[in-house]
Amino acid sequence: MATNNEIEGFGRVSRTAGTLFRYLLLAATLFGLVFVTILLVYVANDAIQPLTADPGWHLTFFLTLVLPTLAVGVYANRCGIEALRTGVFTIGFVVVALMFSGGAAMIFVDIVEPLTWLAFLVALAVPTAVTMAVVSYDHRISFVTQFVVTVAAFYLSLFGVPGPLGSLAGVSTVVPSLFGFVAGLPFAPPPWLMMAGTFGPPVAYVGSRYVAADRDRRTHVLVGAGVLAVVLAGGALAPFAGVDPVPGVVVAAVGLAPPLVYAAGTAVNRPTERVGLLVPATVVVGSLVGAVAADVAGFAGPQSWVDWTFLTNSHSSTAAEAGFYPAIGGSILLMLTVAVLAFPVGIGAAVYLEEYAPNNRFTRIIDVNISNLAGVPSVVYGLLGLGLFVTYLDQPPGTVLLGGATLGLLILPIVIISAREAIRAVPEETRAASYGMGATKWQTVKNVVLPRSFSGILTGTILALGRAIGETAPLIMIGAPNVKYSLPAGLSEAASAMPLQVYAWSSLYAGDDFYQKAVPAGVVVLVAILLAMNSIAIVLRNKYQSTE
């Protein structure tokens, strides 16, 4: 009797088709990866030009950096894969932290004065304290009273009396705002001390909590004092390196202290992974030794276009002198505006649709439209911003506020969808347990749903921000200037952006010099920032999954 190889619904049983399908999928994957890699290598080669270095320079760094790092990496892997992962993560953490600290330093050097920053923090801290005091007595105060007191506290602190409402009616200021009072103080501490006073305590507190964990108070104080000393040292020692104290404090607080805290926490709290710290230590020491050895031997390094001059220079009609500084600053301001405008609205909409909205035809129509809006081409959002803000609201084109609002509209559906997915991932059993303990809907959302979905929400918003920072079409449609020669000093000023600057170099200044120098260098910087943002999202996602 013959064997029946036919299965209803699946066809003839055969391993050949499955194997062929598997290798077709592998070929499709490799096709995409190889071509993207070739493109990135081609661009990076033009921007960094590694082959222009002396052979002795390559040999020096191979012996002092590459070879020791590989040896230490193999040793860490033999001790445990988690140790190697910790070492690799620490290297990436240092790179990403230093990159973002440079952007933060740029803000406080050329855009926001330290006294204005201090005034803004004080103007937010005081009404926040009032709000917390009011909320702590919520069982004695009605909701309307709480709402009025909270809104009034923020309004008075930020705008004074009568504030913007009085300006519209032509009434002059009667009581100045707390922000204006602090910003107008005739005497103030040195700017770098103000920066250290605002950055140092929060970083020291988080560092002490991470490193000291459940140890006694004395250990917490010592660790916090050590972290604070690092921040203060950044401002005190910066002049000796030829750097202004203000960016020195910012780089120490944002770029140096977090990796040091992470390394100290690993060394103290995770003994099985501490051997992985040898990997970043080898990279740092090997780089320094290699640089000194190459300098002593007189070996010339690569003639890279991505250097300090390129990152700090303004635009120039000459490719060799072209800089990316105004574009980087414009992108930072645009992203801050997008974050302020889009994320509260998007996350609020997601919470409402998942936790409060009834399941009826109206909400289903909203669901479908949000999904469709997430797939609309970015140029359409540019036309929407042009028509809504420029034509109907008569706003000047190309400003930071207008660009941020347009990009905010672009990523708003993505933020809503990603936040809804994170909220939906919270198990219903946790909500039921909260209700079973007598908690209200608001208490369940605040204490159960949002904390458990926070990492997922943050991951989605970072990825959305990564899309916004690389968009060019909406900025062109709203009339953003193609080339900005200086940083914008406010939200109402015109601004350029990194993708817009690269577009201008490749179109308005089309030529071999710009194609081979400025454009590849700009692309490398833009891709590096995008990869840094995506790496943060990946780390948060992995942490969220491991917690679950």
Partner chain sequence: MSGDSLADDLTRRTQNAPPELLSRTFFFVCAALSIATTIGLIVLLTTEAAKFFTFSAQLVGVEGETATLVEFLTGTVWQPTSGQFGVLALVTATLMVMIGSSVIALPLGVGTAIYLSEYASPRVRSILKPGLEILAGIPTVVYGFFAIIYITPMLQPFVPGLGTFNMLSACIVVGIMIIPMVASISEDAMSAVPEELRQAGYGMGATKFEVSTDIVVPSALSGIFSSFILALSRAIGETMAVTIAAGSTAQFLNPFNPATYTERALPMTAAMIKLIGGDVTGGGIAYRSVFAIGITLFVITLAMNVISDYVAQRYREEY
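Show the form predicted together with its partner chain, please, because up to now only the form predicted alone has appeared in this conversation.
FYI, this one's just the chain on its own, none of its partners or other molecules.
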């Protein structure tokens, strides 16, 4: 494209206008980014107040964290940009994993009892195993038999005999459900062992598959045992750090094990990038050493508003004591509900439109309809939730289920559109090859189309979920409470959410005190979580695009 000035003999062309134009365009591109970055720096400064720390504190961390990290980073860069990239990625991975482990731990501390969790898992695992055993016992079992066996196994396991169908007719329970049986056992292992038992094996299995993909059996077992040890250690050692064992196990399984597995995988399988692992190691060790040194020397850290109290307190009428805990928990529950409600339907609709739909009038109507739905303002979806669920279906306003359903309808068109793009990107040849092998349409969709478009669908759905968490207007419209002092105990209880809490602080409690303390702290937490989600989506997409 840049051949315009290379041909001689045309005389001189003035480049002033072109250069000026080019830099104007660059300025236009950067304007929004720079503007928002400055605002984010302002709000981070208000929330964390780095300047309130002792100069000695800054010096300590500069010496133990910043300088070594820079030195190791330069060294890793010398060894290869790939190594540095792996190192930086690992840091990001650690941060994101710890953030999500915090959220997961919150669920098991305040919402779901470990015993209930165990009972539920058992009640789902047993029928799954039964179904798989039946199928592998005889491959020629007809689909209808399979279907009946599956449904019956799950029904028995979750509801017992005769279950809800029988109780409609007033028959009492003859055989208890597996769920009720496990949940009602008079003896139960300590909660943290239950958590370790349910989290450890799957994480260990995935970890050993990732690290020792094509190595011998011994390596597999070794890696799996290592991961299991990390998870168990999380529960065993947590009391020494002043934390309950249950969140200790969850943090170890969700926040510590995955980055460790990734690091181990890099060390074992990609020798050239090994040196990059020094970067996260320096950061982790540097922060620990810095924290200990600053503590010993008695240097006070910054008087950040985002601290443990803020993250674990509930709302208060004084800004300095106001916390974010119920809002974070509400957002997590809403997120789970939205994901469960919207993703299967959205992906299913995308599969129908891309793979099954005949090219007729009805399909075109759905097509136009979805793009129009994507353009309907979110506040109107709030009206839909209010009118449909609260007025007509007579649900109590502001519950998790209601919020999840409303936000789910809101992001449904976005999920459909992005999933369609991912499905469309699967090359036609792979489908033809599948048909050529004698596969049916459903087998092709299940074995070829969905696996190959999986990462694209995942990227789109994470971005859509990010949109759902950031939405406030629909939640206000369906009557979600501005202020909640505890986590919702179930799906049918009212819940607040992070953006709603921020809105409440910046409107109902508007005042300089809240503007300078609680709101910036809330904004920092909210934006950090959204940036983490968006970065996961972007990393996934880059990986997906480079492998296709």
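Treat the numbers as computed from the prediction; the structure is a model and nothing was measured. C-alpha atoms forming the largest set that superposes within 1.5 Å between two forms make up the rigid core. Positions refer to the first chain, counted from 1.
Q: If the two forms are fitted on the core, does E429 show a Cα displacement reaching 2 angstroms between these two forms?
A: Not so; E429 is displaced by less than 2 Å.
Q: Following rigid core alignment, is the displacement of the W308 C-alpha between these two forms equal to or greater than 2 angstroms?
A: No; W308 is a residue whose C-alpha shifts by less than 2 Å between these two forms when the cores are overlaid.
Q: Given a superposition on the rigid core, I'd like a yes or no on whether F147 shifts its C-alpha by 2 Å or more between these two forms.
A: Yes; F147 is a residue whose C-alpha shifts (by 2 Å or more) between these two forms when the cores are overlaid.
Q: For L156, give the CA shift between these two forms in Å, the superposition being done on the rigid core.
A: So the C-alpha of L156 has moved 2.9 Å between these two forms.
Q: Superpose the two forms on the rigid core and tell me the Cα shift of L20 between these two forms in angstrom.
A: Comparing the two forms, L20 shifts 4.3 Å at C-alpha.
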